[in-house]
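This document starts with one chain, in the form predicted alone, laid out as structure tokens.
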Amino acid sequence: MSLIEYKGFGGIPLSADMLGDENDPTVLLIPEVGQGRAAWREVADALVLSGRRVVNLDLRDGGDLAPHIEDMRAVLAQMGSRPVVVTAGRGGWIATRALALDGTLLAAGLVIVDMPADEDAVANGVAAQLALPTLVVRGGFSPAQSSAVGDIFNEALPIGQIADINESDLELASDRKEALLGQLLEFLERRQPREAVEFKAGSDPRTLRDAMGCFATGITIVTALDAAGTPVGLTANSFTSVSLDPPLLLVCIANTAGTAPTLREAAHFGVNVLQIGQQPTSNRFAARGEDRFANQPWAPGQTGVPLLGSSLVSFECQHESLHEAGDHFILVGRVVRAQFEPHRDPLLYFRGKYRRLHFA
């Protein structure tokens, strides 16, 4: 088991346990508001044994919903996967509403564990939004709460079933246990099976993009300058050679970042390929609205293009060639140039993560 730190909203540290191997699914445990990770404790070191890698989240003081979903979504979005989703209590509160509108981009289910009547929830359709599959236990943790979730909000659920665990069903106390764990692990293999993720043509684009994210690359920024001849650029993993001769590279660009026009007309582009030290320009120019290039150190080429101080390779290209792919452009570019510095360590990306290179 090892600690790890998520960034929640307004940057605020939020703590949890890491356990099992990172190569199984993940489910992440959400806690009741006010309890912290060690309510999961048990359950998480069950479901290591079944093999799942499990990330225990304490939440933020306070009881008000709005930073917490927020925190929630945060957390989501900074992990490599899609998990599966597991709730206790009010935490099933924040869960159906950071998960209502593009859950299925974040995660792979969802388990609501003992939570209070929502009325607000049911009230304002937040049940219906789930596009989830969705598992409600009634009964996982006390006899008094087994009636505890309204049946009118199961009732909204459009991909979603009821767990009842009865008392009359169970001899000793560990058995509640043991029946809420028969209850996950049945739903996590039907919903997020150990064996082989298949995508098909139709199926889930993020399935899709899970699948590309097992390919590790480097990471690059793309740069060049715009008709004013303002520095412009942004951070790029689909680059690779394409011919030593003549000598041609090629970046994939998305259609909607905000340099693609420049990017598209520009007669010269330089790729950086990051070293890891670079991990927070990575970062700075990935993210909207900053200014990329402030306290930056950078150099103009020897065709003009903004070149990143400390990269590992920076390549000074002419605009060879251009062609449209789906929701990104290829944009192919002629070698003129290349420094680079063989003794720094690249920074690379892996199923949704930076990385490392470890030397055998």
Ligand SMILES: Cc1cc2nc3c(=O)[nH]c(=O)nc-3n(C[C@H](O)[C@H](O)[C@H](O)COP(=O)(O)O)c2cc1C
Contents of the next structure:
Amino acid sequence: MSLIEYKGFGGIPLSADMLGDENDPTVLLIPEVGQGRAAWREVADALVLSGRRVVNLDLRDGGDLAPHIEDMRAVLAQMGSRPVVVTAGRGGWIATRALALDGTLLAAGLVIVDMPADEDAVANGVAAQLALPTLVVRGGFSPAQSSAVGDIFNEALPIGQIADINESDLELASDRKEALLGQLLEFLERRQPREAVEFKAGSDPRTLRDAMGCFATGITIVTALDAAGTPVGLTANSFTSVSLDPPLLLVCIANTAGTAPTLREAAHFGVNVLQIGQQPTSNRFAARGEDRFANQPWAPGQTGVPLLGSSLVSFECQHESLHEAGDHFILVGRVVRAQFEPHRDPLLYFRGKYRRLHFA
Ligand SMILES: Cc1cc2nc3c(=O)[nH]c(=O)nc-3n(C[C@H](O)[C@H](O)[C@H](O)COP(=O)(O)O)c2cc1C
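Having displayed the form predicted alone, please output the structure of the form predicted in complex with the named molecule.
Shown next: the complete complex, the earlier chain at its head.
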């Protein structure tokens, strides 16, 4: 994260946190008037994890809204690309005015979260000229102020005259923050397309890996006992369920993996699906030169395979078949036993990073 400074109206300095990769599409976060950028921090971090560049702006001091409009236009003009503008509270009032006339030149979209019922917003007709893809969210941070809020919104932003508007009411969401984030990400994915990257046969394996990394997975530790009865294991996300009858699963193991010879030969192996608290376990079983089982609680299963304590699921498998596949081999196991704890959250992996579940 870096701190940058924009020049607002009249040259006044406006601070912003800049987060994420500069090649990712940008989101400009505008807080409620009187609140600093800390209000958006959690959302900002989540957006970065979802592949966005985030500019989290502080507004100038003072409750007079007119200078904020010019500030926002000045900041947008200084940005290298057109961001989606995401606003809270009266930040939405400011943005609808800042973007009313030529918004499509300055921004790629607008998200208005919890804009208060504001008489001025109704009186000022410029909002009606907004021509940006827009998402209006109510109850994103706190309950909507009154049942009249929706009506006033519709007057302030007449739906018929806006190019593309989506509305979302989060009043009934059990977790407002997660629901807001879900709405936001869904809107961004639809409205802020990125450039596609291409892999062609024969081009670099790194790009192919990046393409494969777009498939979100859980993470497992595949375990077995070597010929001397010592537990071995490695981190693997190439796990797939294969068949219910008979009960089969598979993992793909690199021929170069140190554990490969053991896994090729073992009559039984274990597949431990990790839960959110087992990120250190995943790192340890993927790192070289570590005694992976040193501080790792484990117990032998019915067939003797090492099963890791507190996993989401531990599958105990009998070797079913093995298929050579390029620089990996596909190890198919017949499940003889599965113990699971369904109330835990999974540890996820996506585009080379650990992730957690969030519900829309
Ligand atoms: C998230 C993640 C997923 C991985 N998935 C696999 C996999 O499916 N198959 C594989 O062979 N290696 C996979 N690896 C790499 C191995 O865990 C890593 O190379 C490990 O050091 C191999 O250990 P070994 O050489 O002792 O067998 C993965 C690593 C990580 C971090």
